[in-house]
Each structure stands twice: as structure tokens, then as C-alpha cells.
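Listed next as C-alpha cells is one chain, alone, in the form predicted on its own.
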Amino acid sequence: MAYSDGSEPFPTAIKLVIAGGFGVGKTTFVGSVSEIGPLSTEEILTSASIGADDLDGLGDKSTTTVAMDFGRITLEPRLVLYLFGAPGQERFWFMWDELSAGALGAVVMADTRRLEDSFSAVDYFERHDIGFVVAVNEFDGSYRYEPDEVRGALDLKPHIPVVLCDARQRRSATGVLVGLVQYLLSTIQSHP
């Protein structure tokens, strides 16, 4: 829809945060869905992280996000999502306030092999009244749980969506984002 002078309106831009525990797939999620080359602050894990980063159950993970990931996806010509991936380690949580400033919503990534690592992100977004969905990243070889089982384990309120995804697959990650936007719109419409 163009203005009367023929110019096109600016698209609606929505800021979203992608958060969760260390090694849950946030960087992979942003990278798989971004239409631009994602900005990533991945650094190689060194001996300095021994004792600080719990690598149990993370296989051959050799890098970690030290600041943020950034990506962009256009869902439709007038709707652009800006994605800010938050670092998962506790020592970097101080950055979450800055990354979340102005965010309309969030995706909390969860790994059922280390589900307890999701509690901090869930608590953060509940405390800051930022709408979120939980996206269970189904890693190869991990046990598959139903969304309601994950909801119960995380003690989530019934209205918070829990979806299954494969962060490596663009279609799957995009589906999570579409679901989040739909959830946010329904929340806004039901609480004007």
C-alpha cells in the first residue's frame, strides 16, 4: 500500500531477543534464519573458560558468544524482525538488559538435555514483562519430549507457547519467529 504521493511506507521493525542457556543453539538459530550475513561475536573456548563454562552434554562445542549475535529477517514487505542473540553464560548476563531494551518479545531456546539452563531466561522475561515463546531445540540423539512435558518441567503459565524446532533449519526457525509474532499480536489484542 503506497501513500497518496506514491511513496512506500517504512516497514514495521520489531526487535526480538533470542536467549537461553550456554550451548543451546542461539547463534545457530540467528544464523539459519537471517537474510543478511549475521553479526556474530563467537570466540574460541580457551583454557580460561575451564570451570566457568560447563561443557557437559555439549559434544564438541569449541566456540562461545561473548557479546551478541545479530540478524534480520523480513517476514513480509512491511514487517522486519531484528534478532539479538544474547550470550548464555552467567558471566555475560549483565548484557541482557541492554540487549532487551526496546524488545517486543523473545525466544527462549531450550535443550532438553540441560533444561535447567532455561530457567534464568524464563525468569528474566517474566520479571521484565516481555512476551516470549519457548523453542525446544531438538538436538540429534536427544530424547524427544512433547511441548506439554517441557511446559510442566519449566513450570510455565498455560498461555506461553512451547514449540519444537531445529535451529539449523531456516524453515523451522522461521516458524518459531512467526509463532512468536502471532503470540505477541494476540496478547496485544486481548489486553489493549
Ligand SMILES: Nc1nc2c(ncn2[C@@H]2O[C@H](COP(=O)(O)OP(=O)(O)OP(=O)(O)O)[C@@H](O)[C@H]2O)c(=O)[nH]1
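Residue numbers count along the first chain shown, from 1. Here, rigid core means the biggest group of C-alpha atoms that superpose within 1.5 Å across both forms. Treat the numbers as computed from the prediction; the structure is a model and nothing was measured. First, how it differs from the form predicted together with this ligand.
- In a rigid-core overlay of the protein, residue 103 has its C-alpha displaced by under 2 Å between these two forms.
- Core-superposed comparison between these two forms: the C-alpha position of residue 115 differs by less than 2 Å.
- With the core held fixed, residue 83 shows a CA shift below 2 Å between these two forms.
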Given for the second form:
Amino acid sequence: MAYSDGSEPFPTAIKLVIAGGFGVGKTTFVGSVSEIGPLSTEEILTSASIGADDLDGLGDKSTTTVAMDFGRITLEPRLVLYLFGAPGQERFWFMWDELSAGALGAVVMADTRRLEDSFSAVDYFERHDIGFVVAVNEFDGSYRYEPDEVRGALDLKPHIPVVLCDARQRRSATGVLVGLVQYLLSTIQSHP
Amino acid sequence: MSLAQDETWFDDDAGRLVRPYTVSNGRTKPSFHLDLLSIVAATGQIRQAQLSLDHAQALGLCHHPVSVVEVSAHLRLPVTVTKVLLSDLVDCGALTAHSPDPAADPTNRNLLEALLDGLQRRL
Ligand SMILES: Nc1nc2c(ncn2[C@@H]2O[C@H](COP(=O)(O)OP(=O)(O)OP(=O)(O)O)[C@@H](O)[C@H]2O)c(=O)[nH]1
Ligand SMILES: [Mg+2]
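If the structure you just shared is the form predicted on its own, then what does the corresponding form predicted together with this ligand look like?
Next comes the full complex, this chain leading.
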């Protein structure tokens, strides 16, 4: 049995988050780019997360859990990227603080049939000063929005990139991540 | 090195641990902060047979350095519960834990460039 005797290097783990409303394609996106899974786990909504009063109605044994998906990409032997997909609605914000702590950036996925589902994720990342791009996941039979229409509908700041993607395609989803990292680099270039 | 079987530390585990969905009866806080991406690895100092089933199962996933969130997914236990188990294992010397590299922040240009290169190679 192999044990870590300290000689096995601990990789640098970096994190990006993929947010969006129900059914927008978060799991699909994570799965397309990940070398594993996607794996899934859950976080418990504890009284500490939301304040004890809010749990009172739930009875003794009830707890609320929220699923999150994640995937992994080994970019270099010692540099591993983790992608976390999680629902962006405001009632799940209790876990967003943990998810976004130390995150390099985020992708907000938007479904043109339900653009309003993306508002709260946009709001969260703006408030927490986390760089993000909006990826418009085009579903078959949905109205084709121009990126500028999405920008207008979501009231995005002009510098925030809006890209189209098909979360089912690895190249397309990877391209969204490339766009995100290029955007993050441009923001540190403009504020050295 | 071995932890004496009769040491009480793990003996009363069953009632002490947080079970999923009965959080209010158990501990919900690990003994120290663990991040989703903290990396844990077995030290080889404690054998699985010396531990409760839950702890042994968790330890069994850590022969190579692995992130907390991956252990949680493989155990099919919520992150909070997994963190409690892993912090116990660190406390008894079965695991070491490394916090995520603080250099992994969004203003680290070298890191972003390495990330960009790595992603572009996959296009
Ligand atoms: N046409 C099209 N379909 C997609 C795309 N992305 C995902 N889908 C489909 O949309 C459905 C929902 O995708 P999921 O990845 O499960 O969405 P999710 O955001 O993880 O959903 P929840 O976890 O339930 O909130 C699946 O049937 C996918 O195959 C896309 O880019 N284009
Ligand atoms: Mg999903």
C-alpha cells in the first residue's frame, strides 16, 4: 500500500465556479471538460448557514442539502484545476461563500429561455468582486439572442464578456474557460 | 507506530459522529478549518483496522494526496460530515492536510498564464 511519506508532491489546486439556474447545463459543462466524473457531492444547510430561526420550521431531523458537481483537469503534474458547478439562485448562497473562496473566476451560464435565472449569480459575483464571463448556452428551438441582447437583458457592465457555447462540446466549453482566463488576465493588466 | 486499541479516542465514535441528515445531534464543525480543496494524504502511522468504519473508509481513500471534496464524493457523504471525519484523522495522526496554495489568487499573473496555456493545449 502506498503512503504519502512527504515525498509525494502536493499539487497546487485552483478553482473556477460554474453557476446558473436549474437545467442550464452546469453538469454537462463540467462533464465535458473534466478528466473525471463529473463527481457530485452535497452540502448541508445547517442552522449556522442561515441562522437558527430559519430551521425551526423544519423539525428535528430535516436538513436541506444542495448538490454540487465538480470536475478536475490536470493541467500540469503540479497544477490541477477544479471546476465546481452549483445552482446560482439566491437561496443557495449559503454555500457560495465556501465555493467562491479562493476561486480565480466564474462562468455564469445563461439559458436564453430563462435569462432571469442568471440574475442572482451575476449579482453575487459582482458584489464579491469575482471576475466572471457569461456563457449563453443555446438550446435547440430557443430564440437566438445576440450577445448584446443578453448583455442588455442581464444589465451587464460593458467590460464583461458574453460568449455563446454548447456545453455538450468539449471544445466549446474549454473555449469558454479560455475566454474567462483571458478576461481575468486583461483585468489585472488594466489595474496593475 | 501504533495507536493502542484500547485508547478511548475513537471508541465512542458511533454516537459522536455526525450522521447525514441528523446534523443537530452531532458535530457539524471539524476541529480545524478544511477547505473543499485542502489536500489530505495518509501518513501511514495509523492502520484502518484501528479506526471506526467511517474513519477507516475515509482513510482508505487517502493513500495518495486527494482533495477533501473528492473524498466527500467517493464516501457519498456531505462535505460537512466528511470534513469532521478528516479532521479527526488529522488529529490522531493518520492524515496530513495541506491548505490550498495562497498563491492561487486571481491577481497572480504567472498562475493565470499557466492556466491559459494548459487550457489552450486542450482546445
Ligand atoms: N442543446 C443543448 N442542450 C444542452 C446544452 N447543455 C446542456 N444541455 C442539455 O440540457 C439538459 C440539462 O443539462 P444539465 O447539465 O443537467 O443542467 P444542470 O444545470 O446541471 O441542471 P441542474 O443540476 O438540474 O440544475 C441535459 O439534457 C443536457 O443534455 C447545450 O449547450 N445545448
Ligand atoms: Mg446539474
